[in-house]
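What follows is a single chain, given as C-alpha cells, in the form predicted on its own.
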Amino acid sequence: MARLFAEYGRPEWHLLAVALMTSLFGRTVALVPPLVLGVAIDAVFVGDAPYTLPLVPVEYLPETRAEGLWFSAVLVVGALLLAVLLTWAQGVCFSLFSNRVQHRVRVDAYEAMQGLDMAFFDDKQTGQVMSILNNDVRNLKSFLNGTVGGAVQLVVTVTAIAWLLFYLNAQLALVTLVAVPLLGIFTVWFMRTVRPLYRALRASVGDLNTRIENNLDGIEVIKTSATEPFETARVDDASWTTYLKTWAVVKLEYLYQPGMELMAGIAFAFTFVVGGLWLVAGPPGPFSGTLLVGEFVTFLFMTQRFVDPLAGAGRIVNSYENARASAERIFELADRPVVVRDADDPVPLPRSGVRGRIEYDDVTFGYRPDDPVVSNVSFVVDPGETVAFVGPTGAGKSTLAKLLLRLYDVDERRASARRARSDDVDRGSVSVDGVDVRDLALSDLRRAVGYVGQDVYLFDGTVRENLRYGAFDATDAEMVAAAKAAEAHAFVTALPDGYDTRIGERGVKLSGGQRQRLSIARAMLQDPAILVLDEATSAVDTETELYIQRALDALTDGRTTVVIAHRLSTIRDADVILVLDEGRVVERGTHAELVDAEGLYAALWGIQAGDTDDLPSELVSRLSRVSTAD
C-alpha cells in the first residue's frame, strides 16, 4: 500500500493534500456545535459560569447572556455551513484523487499484462487477468476514495475528541477513553486474521470469472453438445467456492464489528454513569473538583461522536485489508519478469527495408524445461522464396513460426549476433538479414513480419477499423485496393453499411471465409516484407479456399513467406517444404522430390488423395489426422 501512494499517489499530491486538509478541518468544525452548546448551557442558560470557548481569547467573546445566546446560534450555524463547505471539497478531492490512480493503475497493469511472454497467458486463465484488472483495480479506488478519508477523520476525530476532554475534564476523559488500548488490541488481531482470508476470497473471484468467460467464450459448444446441466454445475461449484470463502471473512467482520460497538458502547455507558453520579451526589471514588452541567452535555455529545469513528474503524480496516490483497495481485503481475523483451542496445532494421532472408540455425525450443517440442531444427530462407512445414500432430510446426515471431525465445541466454560468434554462441538461433532476432526491437521485428492464422482475430468495430489495425495511417484507397486483392471488397460493399458496418465481437457477424479474407487484407495493408501463414485455409469449403488461395497468392508475391501446411495441395510449388516428427526436420526438399522419396511425405500425400494401399496400416492410422496444434 506505501508503494500505491508513492508511484501513483505522488503525481496527485496536492489533491489528495487538498482532500486531507478539508477533511481534517472539516471533522474540527463538526465538533464546534457541541462544544458551543455545552458552554451556552452554563453561560447562557444556567448561568453559573463565564462564556468561555478553548483558543479563542477573552476579547472576543460576549459579556452578557444576551450577546451569548446570539453569539453561540452564529457560531452553530456557521460551524455547521463550513463542515458542510468542507465535506463537499473533500469528496470532491478524494473522488478525483481515486479516480485518477484508479486510471493509471488499471492503464499501466494491462499495459504490463501486454508486455508479458506468451508462456504467462499459456498459464494463466483470462479470467483471472481481468479480475486483476477490473475487480482489484476497482477494490483500490473504493479504498483511496472512501476509506482513507474515513482513516484521516477518524484520527482527526479522536485526536481532537480526545483534547477537548482532556481540556474540559482530565479525569473524566481518563473513563471514557479506557477503551482505546482495547480497541486497538482487537483491531491488530482482526488485520491479522482476515489478511490471509482476502487473498483466498479474491483468487476465487478470479476463478469464477474465468469459469463464466470460458462459458461465454464457448456458448455454442455448449448448446450444440446439450452440456448446459454440466456447465450450471461448474459455475455453482465455483460459485459456491466463492461463497465459502466470502463467508469465512464475513462472519470474521460480524465479529468484528459489534465487538469494536460494544466496548466503544460500554466506554459510552460508563462515562454517562460515572458523570451523572458525579452531578447527582458529588465526585465518586477517587475523583475530585466540580462537574458543570453543560460540561457533562459536551462530554456525552463528544463521547459519542467518539463512539462512532472507533466503532467504524472495522469498515477502515476492513477495507485496507480488501484493497491490500488487490494491490499485492497487481503489483505481482506489474513485477512478473519478462523474457522475451527489447535487447538493451537493440540492432536497427535498415532504412531500405528488411531483405527478408531467415535462417534457423541448430533450434531447440521447449516449453517446459527439459522436454522440447523442436530440436536441432536448421535451414536457411533466401529473400522472396517460400518454406512450408508439414509433418503430424504435435511435430512442431506452429512452434517454429512463434520463434520467428519472438513469442517465445529459442533458449535463455540473449547472445548478440554482433559480438564475436564462437561455436557455442552460434548455435540455436533464429535470425532475420543475418541478424539474430533477440538482439531486434520487437516492435521492428513484428512489422517486418505479418501472420495470417486459421484462428482469425476480428476486433468488435467496423471493417474498416480491423482493416486499418496496424496500419493506422492507411489510406482509404489503400484499403480498398488491399480489400480487392485479399477478394474482400465485394462482399464488404454487400454489408449494410459497406466497409463502417460493426462485424461484432471476433467478427461473429461474417462467415469464416470473410473473416479469413479481411485478415489477409490486413496484412497486405501492413506491407511486412516475411510473411507467415500458419493453416490459413484449412478450416474453410472448397469455394472459399479458391478466393482466399487467390488472395494468398497476391500476399506472397515477392515476400518471404512461411506456410504452415494442412492441405498439402496448397504449398507444392514452395520452394522448400520441410517434413518435421516430433520436432526434428526428418525430410526436405521440394514437393516432387518428396514424393519420389517415398517417405513421411509422400504417406502424408498419399493419404490426403486418398493413396494408402501401399502405406503400412500403423502409419495410416497415426498420420490420418494432421493439426496446427503444435
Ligand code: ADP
Given for the second form:
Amino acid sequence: MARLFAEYGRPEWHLLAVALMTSLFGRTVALVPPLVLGVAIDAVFVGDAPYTLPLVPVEYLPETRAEGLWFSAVLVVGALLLAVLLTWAQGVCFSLFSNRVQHRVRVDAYEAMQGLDMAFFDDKQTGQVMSILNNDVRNLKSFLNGTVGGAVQLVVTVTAIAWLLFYLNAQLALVTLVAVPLLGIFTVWFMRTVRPLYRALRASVGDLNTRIENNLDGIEVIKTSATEPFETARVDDASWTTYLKTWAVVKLEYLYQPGMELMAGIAFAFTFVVGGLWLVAGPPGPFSGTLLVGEFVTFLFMTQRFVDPLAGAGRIVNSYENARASAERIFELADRPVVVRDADDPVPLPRSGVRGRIEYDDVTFGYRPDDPVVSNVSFVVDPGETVAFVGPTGAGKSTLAKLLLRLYDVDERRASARRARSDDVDRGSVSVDGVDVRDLALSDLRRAVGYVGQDVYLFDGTVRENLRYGAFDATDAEMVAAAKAAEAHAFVTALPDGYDTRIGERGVKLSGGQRQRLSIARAMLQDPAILVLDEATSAVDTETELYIQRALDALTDGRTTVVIAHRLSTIRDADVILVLDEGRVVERGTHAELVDAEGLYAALWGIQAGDTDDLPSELVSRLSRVSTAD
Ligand code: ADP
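Next, give the form predicted together with adenosine-5'-diphosphate (ADP), keeping in mind that what was shown is the form predicted on its own.
Okay, now the whole complex, with that chain kicking things off.
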C-alpha cells in the first residue's frame, strides 16, 4: 500500500493534499456548533457562567446575554455553511484523485501484463488477469475514494476531540478514553485474522472469472457436446467457492464492526452514568471539582462524536485489508520476472535494409526444464531463400519458428542452473543477419520478421484498420496495392462498405480463405524482410487455395521465408527442407534429393500421394499423425 501511494499517489499529490486539508478543516468546523451550543446554554440561557471559547481571545467574545445569543447563532450558521462547502470540495478532490490513480494503475498493470512471457499466457490465466485489471483495480479506487479520507478524518477527529474532552473535563475524559486501547487490540486481532481470508477471496474471484471466460471461448464445443449442465455445475462450483470465501470474510466483519460499535457505545454509556451521578450527587469516587449542566451536555455531544468514528474504524480497517489484497495481486502481476525482453544494450537493426539471413546454431529448447522439444538444430537460410519444416505433429516445427520470433527464448540462464544435472539443456542461438536475436530490441526484430499464422485474428474494426494494423502509416494506395497482391481487393470491394466494412467480433463474418488473404495483405503492408508462414491445415476449396497460393507467392517473393509445412505439395520449390522428428533434424535437402533418399520424407510424400502400400504399418500409423489436408 505504501508503494501504491509512492508510485501512483505522488503525481496526484496536490489533489490528495487539497482533499485532506478540506476534509480536516471540514471536520474541525463541524465541531463548532455543539461547542457553541454548550457554551450558550451556560452563558446565555442559564446565565451562570461567562462566555468562553477555546482559542478565541476574550475581547472578541460577547458580553451581554443578547449579544451572546446572536453571536452563537451566527457562529453556528456560518460553521454549517462552511462545512457544506468543504464537504463538496473534499468529495470532488477525492474522486479526482482516486479515479486518476485507478486509471494509471490499470494502464500500467495492462502494460506489464502485455509484456509478460508467452509461458504466462500458455497457462490460460486470462480470467485472473481480467479480474486483476477490473475488480482489483476498482477495489483500490474505492479504498482511495472512500476510505483514505475517512481514515485521516478519523485520526484527526479523534485526536482533536480527545484534546477537547480533556480541555472540558480531564477526569471525565479519562472515563471515555478507557475504550481506546481495547478497540486497538480488537482491531489488530481483526486485521491479522481477515488478511488471509481476503487474499483467498480475491483469488477465488479470479478463478470464477477464468471459468466463465473459458466457457465463453469454448461455447461452440459446449453446445455441440451438449455439456451445458456440466458447465453450469462447474460455474456453480466456482461461484459457490467465491460465496464461501466471501462469507468467511463477512462473518468476521459482522463480528468486528458491531463489536467496535458495542465497545464505543459502552464507553459512551459509562461517561453518561459517571457524569450524571456527578451532576446529581456530586463528584463520585475518586473524582473531584464541579460539573455544570451545559458543560456536561457539550461533553456528551463530543463523546458521541468521539465514539462514532471509532465505531466506524471497523469499516476503514476492513476496506484497507480488502484493498491490500488487491494491491498485492496488482503488483505481483507487474513484478513478474520476464525472460523475453529487450537486451540491456540492444544491437540496432536497420529499419530497412535487413538482409534476412537466418542462422540456427545448435539450438536445444524445451518449454519445461529437462524436457527438450527441439534438440541440436542447426541450419542457415540465406537472404531471399525459403526453408520448410516438415514432420509429424508435435515434432517441434512451430516451436522452432517461435524461437525466431522470440515468442520464447533459448534461456541459457535456466540452462546453467541445470547444467550440473543434465547435459540436454537449453543452449545454442538463433541469429538474424549475424546478430543473436536476444541481442536485438524486440520491436526491431518483430519489424524484420513477419508472421502469417493458421488462426487469423481480426480485430473488431474496419477492413482498413485491420489491414493497417502494425503498419499504421501506410497510405491508402499502398494498402490497396497490398490487398490486390494478396488477392483480397476483389472481395473487399464487394463488401457492403468496401474497405470501411466493419469486420471482427461485432462485424461482418468472413470465410477462412478471406481472412487468410487479409492476413497475407497485412503482412505485405508491414513488408518484413523475413516471413514466418504457418500453413493452414484446414482444407479450402481448390479455387480459394489457388488464390491463397498466388497471394503467398507474391508475399514470399524476395523475402527469406520459413514455412511450417503441412502440405508437402506447397514446398516443392523450397531451397531447403528440414525433416523433423521428435525435435531432431532427421533429414535435410531439396524435395528431389529427399524423395530420392527414400527416408522419412519420401514416406510422408508417399502418404500424401495416397501411396502407403509398401510401408510398414507401424510407420504409417506414426506418420499419419502428420496433419495433412490432401
Ligand atoms: P509441431 O509444430 O511440429 O506440431 P510443436 O512445436 O507445436 O510441434 O510442439 C512440439 C512439442 O512441444 C509438442 O509435444 C507440444 O506438446 C509441446 N508444446 C508446444 N507448445 C507448447 C507450450 N506452449 N507449452 C508446453 N509445451 C508445448
